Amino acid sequence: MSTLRLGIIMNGVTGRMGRNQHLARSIAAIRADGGIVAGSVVIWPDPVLVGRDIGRLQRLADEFGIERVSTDLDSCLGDDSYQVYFDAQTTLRREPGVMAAIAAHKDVYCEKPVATSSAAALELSRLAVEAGAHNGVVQDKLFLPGLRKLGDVLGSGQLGRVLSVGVEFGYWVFDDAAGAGQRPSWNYRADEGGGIVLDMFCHFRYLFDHLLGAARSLVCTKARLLPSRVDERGQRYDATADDAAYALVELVDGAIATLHASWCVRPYRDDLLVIKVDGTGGSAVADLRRCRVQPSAATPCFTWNPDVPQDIDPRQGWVEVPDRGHYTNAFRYQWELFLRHVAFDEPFQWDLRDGARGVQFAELALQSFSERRWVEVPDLP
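Assuming the form predicted together with another copy of the chain, can you produce the structure of this chain alone?
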């Protein structure tokens, strides 16, 4: 076996998401497993951790056995031994970071949202294409075990024509000190890029484009339901960003989707994210790790009779899609796809242009909210 080293500049992995998902469970986990075996080649990711606090970087590097850290992004970008630039900084810093990396002839991979506007995101995509850079955007939910199972079910055609889709996301994020342990406080501050529309509609877009069917138009409303929360230091602050959003979406093929996203909801469902698809041939319900189907042959024939307890439990008559092999972490799964794309030019659909579509979808949702009407989902320019 030959080893192909891939140098990766990892920028912004001192934050919780970057640390846990991208470093610990993806790059460090790949290294702990000996790299990515691809035929006779082993891809060996070799990161340099870049950030502002050298102490924190060094502790991270020590913890995960990473050799290099740096607070000097420019010199890292100038170093030819690093081919890939990864960005998990806050949204406001991402655009200049990615732009500099493209200018330095790096391949780029980054968290969502790609940029603060779809125009800016598209410009990054254009620059990357012009530079011939491999490029990708994190779309982790696509690679959750439950959604991969749902993808298999949809791909098999067993559900027939899709009629309706329901996406329910959310849980109760406490507005006292417990909430600070659940999610960072900037998520609830509009001036720091918080808000559930900006956070979730990027995800929703790729779920439509790659799993559920393309969206044609949408109408969205949002609200800031809880007026104040408690931050990481125990201080109460005014919550200024939306913490719940609801949308209706018409799909290109005529189906209708409903999107519910809320941090002010006590879930009475199987998991924190549940997607349901009803089709002419059957229905499926996916959560983070499971997927259940009810084929048309098993559909109960209900009649409305409120006088007596329903003798059919609607939750019976569903059959679980079994695990097929081991499901790795969704972030790691996409990392492996991206690194194979970089190494061998294997196809990779989830590029910066796709990321721009996510930003566009959030923009359209906000436009729909402010104009109080349906808006079309146009092609990207």
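Any chance you could show the form predicted alone after that form predicted together with another copy of the chain?
Only one chain is given; partner chains and other molecules are left out.
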């Protein structure tokens, strides 16, 4: 077998998401398994870790067997031995990083949100297309085992006409030192690109576009429920960004979706993300790893009588969708798809324009809140 080396500039992997999901569980895991086998070729990812703190970069490199680190992004972008640029920086730093990479004729893969405005995100997409760059945006929720199973169920048609969708996401992010490390403090500072709407509504958009059905209109409200939090140094600071959001979304097929997203909720459900779909032929409920279905024939006949205990367990009568093979880490799964896209030009639909749709959805949610009304979800220009 021949080896195809792909040099990857990994910018921003000293952060929680970049380190855990993209470096440790994706690129380092792929390398530990000998690369990506594609027919008679092995794709070998060869990263350089880029950031601002050389000490933290070197410790990561030593931990994961990476040969090169750098604090000089421009030098790395000018190195022809690195074909791919990956960006997992904070939101405000992403747009200039991606723009510089496109100008340096790199293929681009980045976290979301792609930018802080849909106009800026669309401009990045335009520049990438004009440059002929392979480009992609992380849309990890689509590749979770539970949601892949839900996709199979929806694709089979067994739920019939979809009537409603419920999406619940969130957990309690501590506002004191007890929860140190749960989420970075910039997530709760509006001037640093924080806020749950900009973060999570980008996820919700690709779930609608690629799994649940396209959105036609929405109405949204948001809140800053906890007024202060504790940062990485143990110092209390004023939170300025929204930490909870709730929306109704009308889908193009007439179904209604409810969205609940909060970092101020104590979950009483099966997982931190749960999606329930009800249809005329049955229902399905999926979390990160599992999916269960209840067809019409197995739906119990409930009657309302608050004077006696309910004699039917609502959790009975659901059938778990079995695993179909091995499910790898969702971030790694999409990384492998993107690297095959770069290496062999295989199809990859989750591009920068798709990422711009997510930013647009967040903008529309914020517009709805500001104007206190329903807003339409138009096509991108």
